[in-house]
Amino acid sequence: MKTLIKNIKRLVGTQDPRSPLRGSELAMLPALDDAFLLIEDGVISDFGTMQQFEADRSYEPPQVINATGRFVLPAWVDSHTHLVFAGSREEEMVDKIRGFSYAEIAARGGGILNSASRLHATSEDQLFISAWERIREIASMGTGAVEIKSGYGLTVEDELKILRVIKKLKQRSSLPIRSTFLGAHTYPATFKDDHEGYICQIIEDMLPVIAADGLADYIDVFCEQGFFSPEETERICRAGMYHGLKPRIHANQLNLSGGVQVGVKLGAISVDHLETMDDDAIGTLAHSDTIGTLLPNAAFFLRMPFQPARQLIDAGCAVALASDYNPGSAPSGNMNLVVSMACIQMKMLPEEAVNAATVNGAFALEWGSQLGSIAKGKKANLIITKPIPSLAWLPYSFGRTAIDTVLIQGEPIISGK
């Protein structure tokens, strides 16, 4: 099957980067104006301007779609979510107005053991539909593959449960998925004194079962204070690695936590949060192939301070932006809304803000050399705004959808028409 797609006002990302974009890399977008991009069996076969295309076709393929005065641009990557989850926790953020802290939230029963529990009684099935409807909403808002965690199970049963929905996901989604073992995400009740108890559960019981069924591509840990520390996350991720998965680490989200150090340390494709980072952090990321992932939503939903991008770009790191998708600090899969915080909030260029949530997301999911960029032989999963003025315009009008039609692997999944 062939499609094309003629008389684009702009296509945006037309490059084919073989790492990470980082520094003064990051704003360089490359575009073409008047343009037009062919797709053939869900990859991109062939693009270029108008004035190419008429000068060297003498036809057109049965299905054109025509998109003047529209941009094209590269599906969003969304490198970091949790959207296997049992039901909402907004009673948390009313708790929250009325002045509760985290800690006092959680004492009462909430944060991420009230979503074990919520997840604990519900079924498989049910978790895959709520899961199933939460991936058609983000794709259709543009985002074009995920990474999806486990760790509101935290125990053998459940976190193999949710391992095995995400599982089923990948099969049956045309999304790219790719999963991550999140079991020491806190600690369970029943292990609230037994610290090493609960790690060396991890490690016994559920790794072994994890890499024997394939169950998931990477492991995490949320390298906290009063969660993991440094020591703890790097043995955790040691025994993943020994079972063939591959770190990425929650890290620097409320404190200092040495998240960043023991990443970079343990060679992890990307190091998620950084809202609090100081000089050391931001050098030790800077000079590793380790990706730092921006999640503005979490930042947001928390009333935190934003993560400090500009001093991370210009200190030279590899960025990505994702959304954190989650009940409890990020409950918004919307990738457009991540790229408009990134610019309003956190100072990045536009440029900066899409190349972050398209290239370099796929390279934070080892997928670089077939998403996040306009290049021949990359997945046709790409986005189709309705008629906009210009690249900014994208973040400026937040709130407000500028996609007419996503295609994952070039057939169209939904249209704003």
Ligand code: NIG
Given for the second form:
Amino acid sequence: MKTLIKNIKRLVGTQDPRSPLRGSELAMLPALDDAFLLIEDGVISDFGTMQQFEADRSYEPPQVINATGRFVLPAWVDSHTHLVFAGSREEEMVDKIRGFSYAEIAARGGGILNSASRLHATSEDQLFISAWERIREIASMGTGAVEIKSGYGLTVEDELKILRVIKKLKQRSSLPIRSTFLGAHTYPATFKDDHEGYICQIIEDMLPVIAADGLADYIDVFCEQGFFSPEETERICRAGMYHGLKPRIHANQLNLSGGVQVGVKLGAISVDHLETMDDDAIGTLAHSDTIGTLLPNAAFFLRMPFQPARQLIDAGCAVALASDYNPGSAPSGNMNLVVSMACIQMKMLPEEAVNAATVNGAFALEWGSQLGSIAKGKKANLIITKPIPSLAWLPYSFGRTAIDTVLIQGEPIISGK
Ligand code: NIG
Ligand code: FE
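Output the form predicted in complex with N-(iminomethyl)-L-glutamic acid (NIG) next; the form predicted alone has already been displayed.
Now the complete complex, all chains and molecules, led by this one.
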């Protein structure tokens, strides 16, 4: 099956880097004007200028998309979500408006524990159906690959339940999905005063089954004051690594938790959140191969200072952008909004934000050679915009969708006008 996209006003992201873009590289986003792109069997098989197309080709395949006036770019790679969950938590938003903090709401049995008890009461089938809807929703907004974490189970039975749902989503969805075990999201009520007991349960009862059943690609820990210390984070991650799960860590969201340092020490694929950073944490990250994944929607929703993207990039870090889609701190999987937030609030250039939300997101999921940019042989997971004047118009026109069509492995999932 062949599809030709022709007369593309600008084909954005024509690159194939071998490693995540860092520092000043992030501002370089190669593009071709007046371009074509050919898709064969779900993969980008060729691209170039229309002039080259007209000189070299004597036929057009049966399926042709005319992209006059439109930009084509790689679909977003959302490398951090918690999109399998049961029920929404808008009442906590109202509690926050009334003045309670995130930590206070968690201490009152809200927060993650609230989602855990709802998940416990929800069937696996129902969880699958609601998560499937969310995947359709994010794909329609331009997301072409996603990572999903567990962490709303917090018992052996329920962590396995949520991971089985993610596995089923992987099997049934054309969207590439990575799965992360986040048993160490918080302590369940039954282990409130027995942290050691819960950590042992993660290491002895959860991890061996998860590994044996192939239920996760990565291990994650919420390294935060009042949750898991750097020492506990290291212990849990090392147990995961023993079972073949690479670490990615929730680090430095609410406090200088030491999460960045422990993540770098362990060779984590990424350290995520990074709202609260100092020079040591920034320097440590800059001198490592670990990607810093910034989640501006969570900072926005929790009214926290945004991640210091400029300092991170200027120090030479590799940064990615992701949504953190979850019911408590970021109830939106809209990566277009993430890119707008990154530009408007974090002073990332549009080119930097697009690179962070595409190619670096792909590297954060170890899919750098398959996704996230326009290169021959990569999956044809693409965004075709409406007619737009410039790349900067994407973040500028925040809250509005500039997307006309999303292709997942060459197949349109929304066709607008
Ligand atoms: O990434 N920080 C920890 N976990 C989630 C929030 C989870 C929740 O409140 O349900 C996050 O922001
Ligand atoms: Fe998160």
